[in-house]
Each structure stands twice: as C-alpha cells, then as structure tokens.
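Here we start with a single chain on its own, the form predicted on its own, put down as structure tokens.
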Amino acid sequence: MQTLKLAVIGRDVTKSLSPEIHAFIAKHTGKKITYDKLSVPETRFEDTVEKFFEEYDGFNVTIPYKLSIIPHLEKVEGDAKAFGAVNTVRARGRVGYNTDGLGFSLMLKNAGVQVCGKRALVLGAGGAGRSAAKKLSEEGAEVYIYNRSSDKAKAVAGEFDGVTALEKLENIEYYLIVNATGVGMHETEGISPVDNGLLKLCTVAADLIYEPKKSKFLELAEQCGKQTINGEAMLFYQAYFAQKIFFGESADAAQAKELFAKYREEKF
C-alpha cells in the first residue's frame, strides 16, 4: 500500500493537531501517511517552499501562507479561486485547494444548521470570514459581513452575491452569529469580540476557533441559553476534505461525520 508523506507548513504549527487528525482519518479508511509539522519563519518561506514539493506528496498550509504559495502553484481549484487562498497542496502537479468552506459548511449541517432565508452575521473578513460568507450565501442566507477595518468586509461583499458590508454593529436580530476573528485565543483568550446584547437575540453562536474548547464568545452565548458550535470539528472536516484530496478519492460527508463522532469518543 502506497504511503504519502504529508505536512502542516506555517508559521508557527507546533501546536497544531493537524498531525492527529489526519493520523486517526488514515487508521480509519485504511491508508498509510506520515505527516509532519513545519513551523517556517516568513524571512524563511520564500527561501524553502520548493523543498516541500520535492520532498512530500501534498501538504497543508496555515497562517499566514494561504496566499504565499499561490505563486508557487501551477493552478488552482474549486473554492480556492473563489476564496484566493489555499490549505491543501498536491505536489505532484502543483495543485492547490481550498478545503475550509467544505468543513465549514458541514459543520453547521451536522450541528443542524439551516441557514436558508435566514440572518447570518459573520465578524471578521479575513480567509476564515471570507469562507464563512461564502458558503453561507451560497447556502442561501442573507449575509451580512463586520471587520474593524471596514474596506476589508466591504471587499469581501464586493465579491460574493448576497453578502452586506456593516460599516457598525447593532444590536437587532440574527439567526447565526459567527466569530471568525480569531478574537478569543492565545493572547486574546478571555475576550468575546461582542457583547451578550448581541448575542441574546441570535439563535445560534458559532466559534471557528478550536481552543480553548469553550471561547468567552460562546460561554457568554452559553449563559444567553443558545445553541454554540466550537470550531474543532470544522478542523477535523476540513483535514477530512483534504486527505481525500491527497489520495485522489471522493469525499463522503456521512463517513466524515461518522468519523468525526469517532474521533470525539476516542479524544475524550
């Protein structure tokens, strides 16, 4: 049986459980990886991307590479296009993807998120907003997009239908309020970027951010009586999508779930 050689590449991956993952979905569907965790300086990445292609058969790419190594690529796929940034490179061709809407996506489905005719409010207009509003306009909700720097949420309006640019924050209602700032992990655990006067009048809170397992966000939508979504298991997907794209196969969303279940009860 073929075993690829895989990696995580960013800045700073020591901590990623990117290795985990994609170990526990290949003893699960009966493949054969290794994969390693690259932590590149910025000064450094420029200088050593080409050896990641000689030297691994597809990789994953973090912040704040996503868009780094498009120029490295022959083309590009599917949401990559659309979202003009890139998690998962095939070497072998030079391909790269975008796996973080998919995971997103089946996130909220397997949660029992339905968002069509809906309110969605997503903070933040980086990669992981941009994703989020996507899909979510594809999926039919009525989007609406807030950043601090209010051209970076315009831009993103700017490209996807249904998505409206906030230049403030009200507090009115929404069915699905999404953190995709990064507001509330590492030197900013601790701290929601909203309010529960906002988040009283949602129905559902949802945080991308995996650690801590619980974000002030999604405790203070807690105590509101909401229904929260941590982003673990947009992380597991996303890995999922990916390592089926390292092997050339389908993906399944039932078997992603079931897998993910899995995982879960072995983690905990």
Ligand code: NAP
Contents of the next structure:
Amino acid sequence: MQTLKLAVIGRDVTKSLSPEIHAFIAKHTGKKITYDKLSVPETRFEDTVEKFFEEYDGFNVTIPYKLSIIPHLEKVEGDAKAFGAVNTVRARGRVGYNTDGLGFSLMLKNAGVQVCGKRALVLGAGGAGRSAAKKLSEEGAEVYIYNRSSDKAKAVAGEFDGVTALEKLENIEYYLIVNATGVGMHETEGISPVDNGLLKLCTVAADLIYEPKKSKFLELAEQCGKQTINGEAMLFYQAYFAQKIFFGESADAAQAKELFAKYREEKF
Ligand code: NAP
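For comparison with the form predicted on its own, provide the form predicted in complex with the named molecule.
In what comes next, the whole complex appears, and the chain from above leads the way.
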C-alpha cells in the first residue's frame, strides 16, 4: 500500500494536533501516512516553499500562510476560491483547497444544530469568521457578523449574500452565536468577547477555540443553560476532509462522525 508523505506548515506548529488527528484517521481507515510538523519563520517561507512541493504528497497550511501559499499554486478549488485562503494542498498538480468551512458545517450538523431560517451571529471576521459566515448563509441562516474593526465585517458582508455587518452589538435574540475571534485562548484565556446579557438570549453558543475545551464564552453560555459546542469537532472534521483530498477519495460524513466519536473515546 502507498504511504503518503504529509505535513503541516505554519509559523509555529510545535503544539499542533494535526499529526495526531491525521495518524488516527489513517489508522482507522486502513491508510498509511507519515505526517511532519514544519515550523517556518515568515522570513524563510518564500525560500523553502518549493521544497514542500518536492518532498511531500500533500500538506496542510496554517497561520500565517493560508494566503501566501496561493501564488505558488496552479489551481484553487471549492471553498478556497471563495475564502481566498487555503488550508490543504495536494502537491501533484499544485491544487489548493479549504476544508475549514466543511468542518464547521459538519460540527454544527452533528450537534443537531439546524440554522435554516434562523438568525446567527458570527463574532470575528478573520479567516475562520469568513468561513463560518459563508457556510451559515449557504445553509439558509440570516447571518450577522461583528468584528472589532468594522471594515473587515463590512468586507465579508459585501462578499457573501445573506450576511449583514453590525457596527455595534446589541442584546437581541440569535439562535446561534459563533465565537470566531480567538478571544478566550492563549493570552486572552478567561476572557469572553461578549457577556451573558447577549448569551442568555441565544439557543446555541459555538466557539471555534479547541484549547481550552471550555472557553469563558462557553462557560458563560453554559451558566445561562445554553447548548455549547467547542472547536474540537471542527478541527477533527477539517483534517478528515483534508485527508480524503490527499488520498483522492470522496468524503463520507457518517464515517467522519463515527471516527470523531472513537477519537474522543480513546483520548479521554
Ligand atoms: P484571525 O484571522 O486573527 O481573526 C480573528 C478576528 O477576530 C479578527 O478579524 C479580529 O479583529 C476579530 N476580533 C478580535 N477580538 C475581537 C473582539 N473582542 N470582538 C470582535 N472581533 C474581534 O483568526 P482566525 O484564523 O480567523 O481564527 C479565529 C479563531 O478560530 C481562533 O481561535 C482559531 O483557533 C479558531 N479556528 C479554529 C478552527 C478549528 O478547526 N476549530 C479552524 C480555524 C480557526 P481585528 O481585525 O480588529 O483584529
């Protein structure tokens, strides 16, 4: 059986969970892979990028190279085109994909969250907020997006149908609130981007942060008795979709769900 040589490339991927998740998926789907972590400083990226295409069958790309990889590709497919960002590269043919949005949608679906015809608020209009807003609007939600600097939220609203930018946040009812700001992890651990005045009016609170497992945002939502979802499932599913692309196989949402359940069981 062919062994695929894979990697994740980012500024600092020393703590990345991708090798562990990809190894788990490969093991349970009867595939053989190697998966390296390649931390590359921004000053070295342009000099080393060619080596990744020569040495690997495929690679994942993370902060801050999701945009800078694009000029080195021959083609971008699917969501990567609309997002203008790539997280998965197939070296043969130099094709870029983005599986973050697919991971986000499957995370909500498997948590029983149905957004069609409902109001959803996305906090943060960076790469993750854009993917979330696009997927929610594709699924028929009435989407609102709020970003600290309002220009970014306006740009997302201008690009995707069914998305409205908010200048300021008011305590009104949303079915779903998504935290895509990154506030609550690293140096902002223990801080929530919104308070319970807003959270008590929602039904579901989803945080794209996967470490810590329970961010302050989710802790507040839980205290208000709301359904909470953390970003771990999204992380797992985006890796699942990426691995299917590396092997040139079609993805199966039921298989992804089953594998994630097994992964959590083994991990905890
Ligand atoms: P990013 O590009 O840095 O975007 C974050 C955005 O949030 C920025 O536009 C920032 O605004 C805005 N922001 C920061 N603080 C805010 C606040 N208090 N209120 C409103 N907006 C605020 O980061 P990203 O790549 O999109 O990632 C965002 C989060 O998603 C991170 O926690 C990341 O780990 C997570 N993520 C998870 C997965 C997964 O698989 N689970 C995948 C991708 C990302 P400014 O423009 O003003 O700075």
